[in-house]
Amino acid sequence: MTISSMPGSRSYQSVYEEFDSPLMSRLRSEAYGEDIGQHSWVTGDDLRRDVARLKLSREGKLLDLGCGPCGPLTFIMKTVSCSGYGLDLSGAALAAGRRRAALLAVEDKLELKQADLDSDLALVPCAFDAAVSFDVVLHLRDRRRVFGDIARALVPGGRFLFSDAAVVSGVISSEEVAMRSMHGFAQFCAPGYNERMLELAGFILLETEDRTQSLLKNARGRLDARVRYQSEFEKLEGVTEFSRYQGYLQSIISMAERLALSRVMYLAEARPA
């Protein structure tokens, strides 16, 4: 994924870096109740219940558009015993899932490729059996042409799941617009757009979920665990940035709990050509 960072905010360059550490690894189990290996909003149970969406075999073959750290990528893998595919444009991110992959015992199904999400994928035309993207979509410029190429890219019939974590589904602020697109570019949509553009791209609809209140209790754990570790947060960040992602997280909360921004789960089927 492309992100460009704000001036004077921590990249997701800088957290995947720090990803495996002994901190990270504890805040993310008291935020989530479950470390898998996330970084977004996704939850265990979440991806559990995603899986058979999936319809994924021993012998499929699964996409993941915006990898990040592979936590959810090798977690699928693990589960079914597919082969593995991740995209993410930092370097550090795909180190990370590297070594989650080792740790799990599939690095031989793992390839990962250092792309960025708005240029040319060049993807085999149908290469996978399902595809997944995490929390991604908000940060693409031109989410129907990475739709379209995903389309191509599966069977027929092969499954694409996401989740946008930034559903208009309320009054925002631009105060708020611009807390949440503190790790750079950020498109918010109304609802019913992504099902527009997935129908473009060649794409049946099965399945919706609205996901905000799962977002809204990882939100708040997190909000919570960083304050039991402020002053580790705060030697990692600089008392500064620590004060500016809590912001961050407050943002997010308020909008949840109002129901102005929503986290949506859309599940589709690639149309046979």
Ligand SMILES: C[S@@+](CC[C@H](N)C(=O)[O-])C[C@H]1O[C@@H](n2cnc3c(N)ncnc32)[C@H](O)[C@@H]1O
Given for the second form:
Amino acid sequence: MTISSMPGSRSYQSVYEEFDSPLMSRLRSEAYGEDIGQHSWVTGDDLRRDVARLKLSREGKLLDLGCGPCGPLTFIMKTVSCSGYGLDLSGAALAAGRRRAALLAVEDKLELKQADLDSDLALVPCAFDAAVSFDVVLHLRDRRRVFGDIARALVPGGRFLFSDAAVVSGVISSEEVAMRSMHGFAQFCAPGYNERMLELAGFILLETEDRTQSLLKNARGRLDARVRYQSEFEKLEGVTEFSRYQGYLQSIISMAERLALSRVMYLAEARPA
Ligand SMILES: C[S@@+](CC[C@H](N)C(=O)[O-])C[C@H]1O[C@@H](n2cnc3c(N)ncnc32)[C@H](O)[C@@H]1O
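Moving from the form predicted on its own to the form predicted together with this ligand:
Let's see the whole complex now, leading with the same chain.
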């Protein structure tokens, strides 16, 4: 069965089932320059700077919401020697995450749970020292509730760093909205919205940074690398799906180049109760 013949084609689940294949590993290292096991627009350089922002120690506990195959999570764990707790909807992503943790020898400090962030997360209050979420918030139905759950799960002063790849900073068309939603449900928000939701959820906003250039770098790299291996991808995905995914990347690149859809990093601190 090719990926394109599965229900929910090009869903995260179908991508994750192939995540560790030689073709996908080659794609990531050529597309991103540095393959840290990400399935997002995160770059190694951004992440190295973000680790310092989290103020984690070896004894610290890090929560990753929508960890996917745990690339950024295990990168931070390896850098700081802290513990990690990852949540994601996809069982295939978590299986890839466990393999990556074993490869980096951090599996003893990693706990993973299959969970829907749109439902009650039942996180233990004050259980974590920091939280991250890379390119996930656009898929959530009620980010204010999720931010509130995170604020309660952090120790007072605990840091939350996330990126939102769907901040509308110009004009986008209905076709582009449909294309950007090819992975499933998506929310597009206005500048200032995440800042307001963080405040209402009990956070103090510390910093924001435009990370649209990282998205552009990774999306262009992905587009070009997929062309180099077109016949292999067409065998895996089917000809129609290959072309649809290239269209998705081209659309993302176009919106980012004209600064119509921005990717923004937010850093916030849990307010003492
Ligand atoms: C763009 S990927 C990012 C993965 C990872 N953060 C990274 O940087 O490699 C988005 C992730 O969000 C997860 N996701 C989307 N909606 C979700 C939900 N409602 N509950 C849990 N995970 C969700 C997907 O399964 C996917 O792994």
